[in-house]
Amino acid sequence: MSNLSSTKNTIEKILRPLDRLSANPNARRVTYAVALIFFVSMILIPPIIGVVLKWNLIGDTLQNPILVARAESAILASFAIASIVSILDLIAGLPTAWFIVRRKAKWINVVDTLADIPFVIPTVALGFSILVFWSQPQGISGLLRIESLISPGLGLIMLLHFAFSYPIIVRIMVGELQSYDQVYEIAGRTLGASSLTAARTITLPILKPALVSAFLLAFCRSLSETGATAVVAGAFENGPIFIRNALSSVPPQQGPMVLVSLVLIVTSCAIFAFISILGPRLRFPVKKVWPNFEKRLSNPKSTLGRDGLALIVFAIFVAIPSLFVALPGIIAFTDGTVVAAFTGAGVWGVYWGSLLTSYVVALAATLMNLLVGFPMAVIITRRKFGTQVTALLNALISIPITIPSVALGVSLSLFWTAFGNLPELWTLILVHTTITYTYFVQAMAAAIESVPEELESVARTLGAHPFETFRKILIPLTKYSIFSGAIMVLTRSVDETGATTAVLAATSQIKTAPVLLVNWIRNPASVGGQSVVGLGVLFLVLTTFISLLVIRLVLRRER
């Protein structure tokens, strides 16, 4: 206890000068200015300037009608897939969220936990799992005794994108339904409305902003995914796969790559802004009420059927295909592959190096987000630069998640190669910081918003310095959100494939685990077969799961 007390006193002595310095208004301005300059110079400007630098290459591409036709088809496919999948997510995910919140049974927690499976599994592993389940003899095709139930291509991409964006809808709507005050819905029921009528005409219109937000996040997630899509795409091309193919060609086709990246960046930002502005203003499509028909659909049998259908869709298209990734990895424990893996023989030496690289990059990106993201979250929530500037910053911060990651990676790679001339590893860290910046800032902004500003004001009137208030009030009250934001950044970075592919040259000695696994999955014979691929995917899933488990255990102890 004496050592602990001594350590705390030493830390306090070190921090006191910072407490006194924070009382200087200029010091606070410098802190916020640094956070703002980092955002503008490192997060906002590089993606824009990177594409502009290669603007001249687009002209040559436009002269090639075959490339232009491929590019147009790929871009349209990206937006069509994202739109259809997001609508299907809402249709299927909303009943599941309703079931989780409104049903009263202990086993509901199992469904709630299983809904997060695609979050825990890295998307490249999820892509492999869905490929094996739907398309290969080890999965459902073998049970039906056919070569392939759904061949790689558009159909498999749709199933994949549905699986990994479905939990976004469920998680957002579960949170909204839990915090929703049912008084208006109850009032409608007491006035004679059936449960379906009350939900459709009262609850869902009130929750419309959450529905719009959920749709946008699912849309952006589908639009940006590259690694898992490359696993199941076959010869089919959407925007990210077109860019990936252009990057992997010899020599790389920079003109088509820049053209498609620019179109995806501009169009996705425009759609995001359009839906964000107009979505909340749209009225619910159907106001008319059919009392008798909706009353029949609200009876216990119909409700049970709706819940059953929602659970069947969840099990068949999300849970089982996602968990199927474990099967090939388990087989590797019986054929000697696991021995070669732990001894580092053959391809496994490169694999362990790539896994280490993934976590080094992820940890560096997480640390950078902690240092510069927290002050930006304070700027937004406490409106340090006024209401209008805050609204603008809030919109600009969302840009990285609206841009497909491979397009963002292309632009950032072009920028840092031209201006920074940085080593590939540092370029990769900056790219991953950009991609994950929005997640951390938004998570922290929501947490700080929930802390009453009066607490800080009271502490200040009692003589506390601004930095002292920050570390003794704001950090303890948002500690859980800090860890949650760090978890999101870490898992998103470890999971990233598209932007990493855009940064690393084909001849690069640096490889991250998801990029390496995509190459393994596309050519399993080159590494020793499906058993090796399955075990590599399983190790990535296990390391991600263990990382999350350790952080959650630390959080539980702290709480």
The other form holds:
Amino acid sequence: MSNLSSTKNTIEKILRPLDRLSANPNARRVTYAVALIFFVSMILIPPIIGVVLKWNLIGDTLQNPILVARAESAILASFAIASIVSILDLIAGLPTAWFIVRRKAKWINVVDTLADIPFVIPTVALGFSILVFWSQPQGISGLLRIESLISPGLGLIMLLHFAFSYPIIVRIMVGELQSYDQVYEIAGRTLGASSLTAARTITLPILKPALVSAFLLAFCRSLSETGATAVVAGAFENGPIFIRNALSSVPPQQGPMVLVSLVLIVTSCAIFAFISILGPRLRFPVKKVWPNFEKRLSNPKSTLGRDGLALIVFAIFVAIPSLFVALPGIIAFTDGTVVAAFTGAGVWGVYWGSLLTSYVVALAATLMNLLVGFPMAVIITRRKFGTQVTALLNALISIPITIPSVALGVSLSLFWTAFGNLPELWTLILVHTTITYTYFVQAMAAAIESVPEELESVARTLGAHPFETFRKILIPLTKYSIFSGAIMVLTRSVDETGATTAVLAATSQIKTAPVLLVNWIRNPASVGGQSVVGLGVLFLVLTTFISLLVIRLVLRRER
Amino acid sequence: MTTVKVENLTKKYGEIVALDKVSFEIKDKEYLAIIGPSGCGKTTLIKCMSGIQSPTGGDIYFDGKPVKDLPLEERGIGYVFQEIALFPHMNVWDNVTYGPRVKGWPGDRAAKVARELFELIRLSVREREYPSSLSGGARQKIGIARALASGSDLLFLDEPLGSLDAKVRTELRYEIQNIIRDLGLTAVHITHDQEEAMSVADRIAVMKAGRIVEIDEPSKLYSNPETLFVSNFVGEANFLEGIVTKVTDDTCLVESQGLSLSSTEKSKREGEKIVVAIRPDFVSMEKRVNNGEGFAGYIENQDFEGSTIRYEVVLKDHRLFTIRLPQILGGLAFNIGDEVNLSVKPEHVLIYPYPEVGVQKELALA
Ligand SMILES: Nc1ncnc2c1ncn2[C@@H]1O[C@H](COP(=O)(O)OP(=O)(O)OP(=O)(O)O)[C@@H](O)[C@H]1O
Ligand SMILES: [Mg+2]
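Since the structure above is the form predicted on its own, I would like to see how the form predicted in complex with the partner chain looks, so please show that one next.
All chains and molecules follow, beginning with the one already shown.
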């Protein structure tokens, strides 16, 4: 006890000079400048420069019409899949969100929780689950007594992307609908609008910014996803799979890889900017009203039908396929595989090693984010560099999640090998820091936003130095959010496949768990069959579950 | 034309009884104000009438037709919100023509109605402006125009002036009254402001804890309220507990701690325990000349209120009594410390049976 308090005193003594130093405006400026410089030099520039460095490789590829045609159709497929799936997700997710918020029944909570499932399952595991459900004998195909209802390929990719983007839409729209002031919709109804008309002409237009950002998030996720897509793609190629294939051919085809990465980076940024700027100006067809038709669609029977349909779509395309992740794993408990797993025999040694690598990399990336991401969040929320710079920073922050992760990985890997000649593991940590940076900064910015700036001002008027205010007011008030933000970064990093694939050469000794699992799932025979694969997936799911459980508990403490 | 009849209307939110068997009627073209303490169920009442909420029990009739099972959008009412709630993504014109549009009116008819309404509310804003660029008062005028545009002649207003500045509030109050009179609407207007209710309404309903305690014309509610609660809630009153000592044909005599007062109230029994209520502005006061028998005391405090002055007089038995005199009637002639005699006309001495729950409880707002 006394030991603890003396440690505390020592820390306090070390921090005192920092408190005093922080009273100096220049010291503060330097701190924020460092965070900013880190952001620009480590997060923003490398992904853009990396591919540009190797841009001379593109020339040869462009001479090869067959390769160019393949690249072209892969890129087009990526954008087509992302747009179609995101629109379908909006159409299916919006009624579900509406229904979760507006129906006042206890059992809605169950739907609410189930809707998060694809969120909490690592994407590789989700890919596996979808694969099993739709195209393997243990799934629906077995039930229908056919070999494979939907074989790996374009269709299965769409089903997968639909499932993992669905919770994004539902989550965002549930939040928005909960905080939406229903008085506008009620006002519309007192004026004679049926509930459907009021929703279409009033509520949805008011919530347009949220709809646009939900669409964008789903779009970027779909564009970026690599690991799970590789699991269900079969011979089909979209952008990320094209890059993955180029990477894994021996020797790696650098030219096509750089070409496709460059195109994906440029177009995804352009589309993101285009939709962010033009989206809010997009006009809904609000003026025209079809009173009788919409009235008929608003009656209780139609509403019930709509809700029922939304639930059926949710169950068939999202909930049930996602839950199949557990089935092959459970079988593994009955056939002795589980014993082999725990003794670390055969392939399991590599597996546990990869899981360890995953968590080491994730922890390191989380630490990096804590150090450099938090000051950046302060810069953004407290507008340390003025309103316009803040708006710009806010936009730039989203670049790492806008660019498809495998393209980002290709570029970063080229950059870090060219400039640092870093060991693979270090490159991997830097890449994971970049990939998770956006999530962390945005989560921290939201947490800091919730602490009124006045509180800090009050402390300052009472004589506290800025750094003292920071560590005695801001940190304690946001500590739970910091913690859950950190765990979110951890899970994101453990889940990452695309950029990781790009960094690790096919021959590399280092493997992360999801990268290893993609190979296992694509080639179960090499590791001893489906139940080994299923168990491997299940362990990954369980570790993620534990992390997410911790977030829940922590957030509950906060409330 | 529109008449309204409400029968035994009840609304429960779980355990909370927000409306408790409320019954009343509104005549055609009548302007009814509803006042009552916060949380007494005013909003719930008009939300149930308009269909925004569905009541737990009871019936509602518009023009004799039951409307309880009609959905909100088919009740043909107009509703003005305290939050104003203009659609932020539509300009002024689209806001006002929203009703006609969703009812499928042809465009030229909607435009004609909107033009007329703009004239009626005498508003000089550009039709293409968005609500965010307007002042609060202008916004609420548009809110009223929007509520009227689809031709409803039953208008509900839930604290329509509640979010506006004091000055705008008084101006707009009379404009609303004029619009309602001119168009011959039946109106139900909730307000926190008694003065607002008194000045615009034909009748006022006073609510308490989910019930209507009294519903009557403003002047009657003020000068001769039927309940102790209303005598306190509407305006201000001095309360003296006492006993009826003598009943004659047209007056009765009451005594309260040695103080005798006569009242024109009837139907009281001798010996009955009662509460006397006297409004501060119905008392006259003069400097004492005699030796201070009866209704007398000294001025302990005075507050300048603008057109009136409020005095606190300590009576002989140490009870505090409030008096309000118009300045113009020589209110300034008194000073703190002056010994004074008070007098009240018998018709201003209001008498209520002593409440079973005690005076404090009866007067409490919840
Ligand atoms: N949606 C609701 N759920 C639960 N209780 C409610 C709800 N709406 C109102 N109440 C309760 O019903 C009672 C009456 O509320 P109501 O809003 O009608 O009062 P009010 O007279 O309009 O009050 P105010 O003057 O503050 O506007 C209150 O006790 C309130 O807490
Ligand atoms: Mg109210």
